[in-house]
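The form predicted on its own is given below as one chain in structure tokens.
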Amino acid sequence: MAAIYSLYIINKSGGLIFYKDYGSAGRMDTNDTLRLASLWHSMHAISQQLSPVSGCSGIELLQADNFDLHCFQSLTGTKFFVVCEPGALHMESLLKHIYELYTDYVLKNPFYEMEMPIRCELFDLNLSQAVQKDRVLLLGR
């Protein structure tokens, strides 16, 4: 079984700019993925405001019976989150690596317009390699 079910990248205003499904059991249509991204953006923002801890950056991990949702927010407000199997390890480091790929292959691309959907072949290729490496590491656990 794959550790990662899906990956989402949300811009600072809550728009879904990238989505990749890695073979989750229940595939969602486009409207459902947009709803999920918007809902997560809203829940993340509300959690920052309601947190009793000052300087809280929002929800980083949501655990459910059938999945975990790990989130990383960059300094610019872009959110990266993965839905993965419960108890999957090293998701924080994977998200940070995905952020590095995003900065290297998307933000440095002269044809990419900020806040727009990501359509970058090099990003897709390197992202697939990173996820594949993560799967190999998890199989060896």
The other form holds:
Amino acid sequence: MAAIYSLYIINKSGGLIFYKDYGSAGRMDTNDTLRLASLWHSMHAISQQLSPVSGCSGIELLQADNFDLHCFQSLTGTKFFVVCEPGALHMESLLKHIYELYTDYVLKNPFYEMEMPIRCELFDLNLSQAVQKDRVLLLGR
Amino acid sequence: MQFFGGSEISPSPPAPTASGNNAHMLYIFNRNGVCLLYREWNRPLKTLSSLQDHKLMFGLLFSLKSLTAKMDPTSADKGNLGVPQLPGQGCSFHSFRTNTYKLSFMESPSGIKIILVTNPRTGDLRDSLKYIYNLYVEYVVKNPLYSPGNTIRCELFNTTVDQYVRGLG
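So the form predicted on its own is up there; where is the form predicted in complex with its partner chain?
Below, the chain from earlier opens the complete complex, with every other chain and molecule after it.
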């Protein structure tokens, strides 16, 4: 069974720029993923408003009944989040690694336009390798 | 969702998961979104009026629930995003964590929502929320002077909850 169900990347205004499914049950169409991404963007912002102490930077981990959602926000406001099995480990480091891949293969790509959907072959390739490696790590525990 | 059953309060409350007083706020909402109880122990930052704050909190929980119900990767038939869900229906959530706080959430079969906001390093509080729900049943629902849907004004409940949450860590 896959440890990771899906990966989303959303730009600073809440638009979905990358989505990859790794085997969740029930296909979601493009409209659904776009809606979920922008809903998450708003929930992330509202959670900062409700903080009892100052300096809150939004939800990092959401624990649902059937999955965990780990979110990483870069300094520029791009959010990366993975949906994984409850209790899956090393997700923070995986997200940081995906962020590295994003800076290397997307931002440094001269044909990539900022805030637009990601269509970069090298990013796809390295991402699938990173996720595979992570899966191996999880299987070995 | 399992029914919490048993009219007796469990004799031993669940063990505290951390030491020191780290609870910030407690909210209890009914199924209509009315805030029945709001307790605050440590809240230095206040940006909104209390009414706005309660509305925002209820809205956040409602939307997060529809998000988790739609995102659930283990069920094939999830319906449309934003369709209202009955308590116990669809995939719900039990907590989320930010860098400054952790919010634990529980919904009873009758739609009572209990929300506890604590320090981000607190462990799993699901059993503690069930215990607070049991306190609610004992001291509020069984109080003959309390009419459902109204704000809770029950001194005994407030002091017991205060005491329990302070002991919680």
